[in-house]
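Here we start with a single chain on its own, the form predicted on its own, put down as structure tokens.
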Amino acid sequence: MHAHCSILCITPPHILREIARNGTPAQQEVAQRTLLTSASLQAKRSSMGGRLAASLRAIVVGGKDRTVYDAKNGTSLPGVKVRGEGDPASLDPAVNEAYDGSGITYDLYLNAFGRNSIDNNGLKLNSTVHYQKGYDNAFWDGEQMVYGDGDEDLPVSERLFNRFTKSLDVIAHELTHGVTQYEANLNYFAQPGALNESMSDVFGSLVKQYQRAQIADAADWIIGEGLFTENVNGVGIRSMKAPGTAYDDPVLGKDPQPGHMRDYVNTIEDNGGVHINSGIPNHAFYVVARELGGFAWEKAGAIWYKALTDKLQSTSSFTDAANLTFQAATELYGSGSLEEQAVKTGWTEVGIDIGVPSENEGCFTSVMRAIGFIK
């Protein structure tokens, strides 16, 4: 593992900032403690740098092993330990949901893929429910998963967030996570910030998908399904099939995602905007997966699978991810297959043609070294 690993959260700042700007006074405090917090989390995480890997390594174990912890409204993790791999149900929601979606993204993992766990050698999934008060998010911290409550505080009127263990493709987005910082270990900066965010998403529905046993045509490719209470006119924070669309609200604002490059959005904020370009290579998963009908976890998915674990680079681009996803395609399925050719649709329909060389490369390793990303 990497010295570079953020706290990845699943609410996208530019979300928290329209809150804090647009809602009551409660909503707006509430937000903006969710961003105070975020971003002493990030610092914090700075600087323990790579001391996190030796620790890693101590917990692995044989198979799924699942623990859900109880922060109590507090900061200290993991917390009290209150439900471990096999022990009955909870009385809380919360422990169950959060138990559940973890085994849930570890069968998907291990059954599609072949995967042991987030780190391929049966890393225990541990899980710190009821992070502070009225957290608005969840996050994968390089080691656990931890989730907020969200709104529950709040007068009923003004809530916005759901529990954040309510949406499983948020817990499998988050645990993709620790996938992805055990592989590719793409930085979070710019597009391979965006490629990070997108691998989250594109997993996150699979297992969302997995779990349902549904076909590609009959999902909602939605992020974030049930984290948005009545009050919120949205769906979820980003829809994967028609990015700029999953919600569009007074108080949280239009989801600002691009679904082509001819729209992509430069911008410093948000790592450069990894929340929000990711939605082009959704869109071209989505359309991959739609090509090929079927589980979108067996092909589409595997395709995606290879190129993290075997060909993505910590740096790599957009452009990068299109000719490697097409070399994917071509190793598992034939030089002219069916599938090559509807990862060259996908990639096609968001604005990038396989078989260019990145030109952007350069530029986002140089700034990724200005800024003290890469060495």
Contents of the next structure:
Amino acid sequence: MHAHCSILCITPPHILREIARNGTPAQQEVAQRTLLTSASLQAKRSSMGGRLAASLRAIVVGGKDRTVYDAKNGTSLPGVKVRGEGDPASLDPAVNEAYDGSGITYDLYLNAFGRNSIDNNGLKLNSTVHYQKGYDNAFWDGEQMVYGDGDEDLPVSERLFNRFTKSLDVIAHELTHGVTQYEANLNYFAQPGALNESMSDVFGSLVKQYQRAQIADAADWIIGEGLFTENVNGVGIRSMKAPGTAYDDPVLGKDPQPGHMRDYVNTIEDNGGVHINSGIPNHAFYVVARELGGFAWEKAGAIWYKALTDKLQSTSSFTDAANLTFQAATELYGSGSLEEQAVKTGWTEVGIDIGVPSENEGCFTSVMRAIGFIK
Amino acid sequence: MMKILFERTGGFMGRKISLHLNLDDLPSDQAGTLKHLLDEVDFLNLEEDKSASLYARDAFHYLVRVETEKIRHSVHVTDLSMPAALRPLIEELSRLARTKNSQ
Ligand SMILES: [Zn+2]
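Next, give the form predicted together with its partner chain, keeping in mind that what was shown is the form predicted on its own.
Complete assembly follows, chain above in first position.
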């Protein structure tokens, strides 16, 4: 602490923040760490409340601690360590994307919500790149993030997918599956599963907007921008602003996401359509952010974060999510507030009314519904 | 007669790709490769359902079904639950399905 004292005493915080945003990776590291140290000292001086205390906790129990591994096109996890926290950049872009992407995701969770990593207790952020050959996917395995290289094994003219670290929101999406696992722990089937997916898209998009310092109106609300090669007619995998419009391609077909309950897709595949019906809560969040304006993580994000960490449960349905985000808005901003009204508007636009008690389905009923056995 | 049905579902995109192969219709080297991979993993004696991965999110699910005149055997696995010995077969079928899907 003493060694850093001179730096933090002479560098004004607004310049540090500027460096943290625009400096070289090494400068960013030092500035971030100094800002955290500075925040922790302020916290000690004041009452040590809220987010400053969280910043301090990040230092005490271990703050941002990233490791990137290389599976070398195999499938053993985590693979060979290729970059640890504070190490210089690699020559391999996938390694740097995984490192930087998990870093900015950590930053949003800490700075906007006072959360210290996936478990709010400084859990190490481990990522593996170059998983398998021709692996056009990314996943969370319960402990770490894993990324494939797309269709790198096919001739260029046949490739549909680039490497999955190319898209920052994909990285934040996977990391958020970890956060959800430690919080609401939403079941991965039917509506709770689609909410689980939607939470990952919501915070994935917020991380991208945070990195670009974009307000809600300026953001593209596209998930997986940059994943498609130029052989594909599409802007990304999903659109939160206009679900169902992200791609329309002769090979891939058309984006199947609904943006309204009347188009809800009942299917047994994809864990009951978790990546399809997530379009509905995704669009509700987009509308809330659009209604509130400004940086989406500040209000809409805070409401969704409170619902995810304090209110939603493993079996929550879309109706539960509507009621619980409304409750979260009331608690954060007051009864009759604009924020509360925006949440109501968001869910109404996707065909879900606030205040209607949800009939919480058991597993059997939701499976029957998913396969179209009951309406 | 030997037929193979392959389906890959789930993943970050939630997109399904599939493949129906009749080994009698394939070039002999391709059919030979697939038969060899099936033999290597002793496919007909693999457990049918190994698809549970409690905390896995966005992983692929795979279904492989092999059908002959006498027998029909299906195996469900995910990226995380599949036995290592099965992986070469899944990789080959995935490659064929992705190639077919991109034409
Ligand atoms: Zn996901």
